[in-house]
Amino acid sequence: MGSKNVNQTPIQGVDDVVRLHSVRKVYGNERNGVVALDGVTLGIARGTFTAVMGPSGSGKSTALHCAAGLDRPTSGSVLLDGREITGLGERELTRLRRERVGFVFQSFNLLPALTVVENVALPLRLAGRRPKRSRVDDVIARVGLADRRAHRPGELSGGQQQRVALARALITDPAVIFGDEPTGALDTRTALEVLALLRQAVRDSGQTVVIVTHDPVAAAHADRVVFLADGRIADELTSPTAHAVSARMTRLGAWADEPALADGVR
């Protein structure tokens, strides 16, 4: 396990699927605005699982949104799958996100009128591609929902809905899957099942996964945890344990008002 106090990752690899370089994000004007990211340089290697953590307001969600092309940095550059995205127009950016990025959100974001099969196939249809039923069925089976293909979200548990969201993220074979608190709305057992599926996608399919989380147990499933504080990279751990993550978050002051979480108890 290693730890490093820098505002950038030590090595920018040639196979980084995501790369932020000196990214600064200010909401409002430069003089009086809120600095969400303050010159962050970060590389995410292909085929790895990275968790981003930090106190409330540390910039972790902003970093994910900039990396995924959901938000534009005030300055600096973002490369996604080898392509500089900060100068792309909205139409090009939308196409890139649709084809090369998968998203898994805390609130699932499924369409209630569509079946599991239809929700999973939706990204392909939006891209003007005809989904192959065998491919859709295969992805649904990978997340353990082969017997729920015709169900609608309202007929599924929260964990099953998040599995559908993960299948939807996987269907386009994206360069990277971004998760914003993907287990935040799930009970502990179900969260572990979803995390195991994310881990499996990395191990078996060479997928790249980046999640923002407040949960040290979730972060311990990652290969690496990057900690942000005040819009800057404060530290990182490789081969993390839940205990080590909890200890580092406590030193960052992230859980000053949450003693139960500071002890690693959910």
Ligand SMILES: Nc1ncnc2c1ncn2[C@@H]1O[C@H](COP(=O)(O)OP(=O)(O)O)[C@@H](O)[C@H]1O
The other form holds:
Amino acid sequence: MGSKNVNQTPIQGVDDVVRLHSVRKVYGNERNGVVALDGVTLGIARGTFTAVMGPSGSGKSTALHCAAGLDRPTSGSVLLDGREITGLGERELTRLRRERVGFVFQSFNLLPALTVVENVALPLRLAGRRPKRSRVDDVIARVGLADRRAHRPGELSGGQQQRVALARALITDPAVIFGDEPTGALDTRTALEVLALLRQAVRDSGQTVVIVTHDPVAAAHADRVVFLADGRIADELTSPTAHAVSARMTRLGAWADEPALADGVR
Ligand SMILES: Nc1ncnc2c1ncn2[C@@H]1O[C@H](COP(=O)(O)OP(=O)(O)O)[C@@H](O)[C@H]1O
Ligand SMILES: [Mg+2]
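Show the other one: the form predicted in complex with the named molecule, since we just had the form predicted alone.
The next block holds the full complex; its first chain is the one shown before.
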């Protein structure tokens, strides 16, 4: 598929759980709108952990939202878990999102009046499924909060709240978990705990995880880092180290002035 990721898997695209093809997103109108994504083609292999990086305003959140069916591209196509979602109606899209996608936000987005158990079970209720207590307890135990089941978000630390949000994302056993700067509001130690849990979901359950992050240390937990600049894929790195990621980010800053260098400095 995209020439950018030919070195990712030998049989490129065969088991991509997400595939963006020539995705363009313009906010406002083409003439005086903002081009957030300018032709993004990207495949995400099932069972992998990907980090998306890039300067502020480079289109990271928009790319994630388009991939997750939270936003619609202006043109191009999005394949999610084997389904072309670009043409789906709102109801079908909502259902697909609820059942096949988990989303973790920087700001946790838990419901303050609900307990941990109720927050985690909510996606199942919204999908019209009856939450099995054992299943809910199991997922809560996986994120290390078995002894906090009856607590409300306000009684938990930021790291604990994000672990609840992760449990809530895992409960439907989604095809992909997306995180938009999921560790952005956490201190270093709790951020590492959340990253370890994401890594664990990939390793032990074959989950697919895609996160946006600014932090090279966080990105180094991923199998692959995709760099965006000005709404385009500028580069990527497999088996990243924090050092290599930092170096690319620095270079990416330079590319803003010298886009012609982008392909030449590998
Ligand atoms: N709802 C919106 N309306 C108008 N412009 C938007 C909207 N969302 C994002 N943008 C613009 O699109 C570009 C990409 O935004 P975003 O995807 O949020 O970037 P990032 O997450 O990398 O910071 C930015 O210029 C931003 O201002
Ligand atoms: Mg963003």
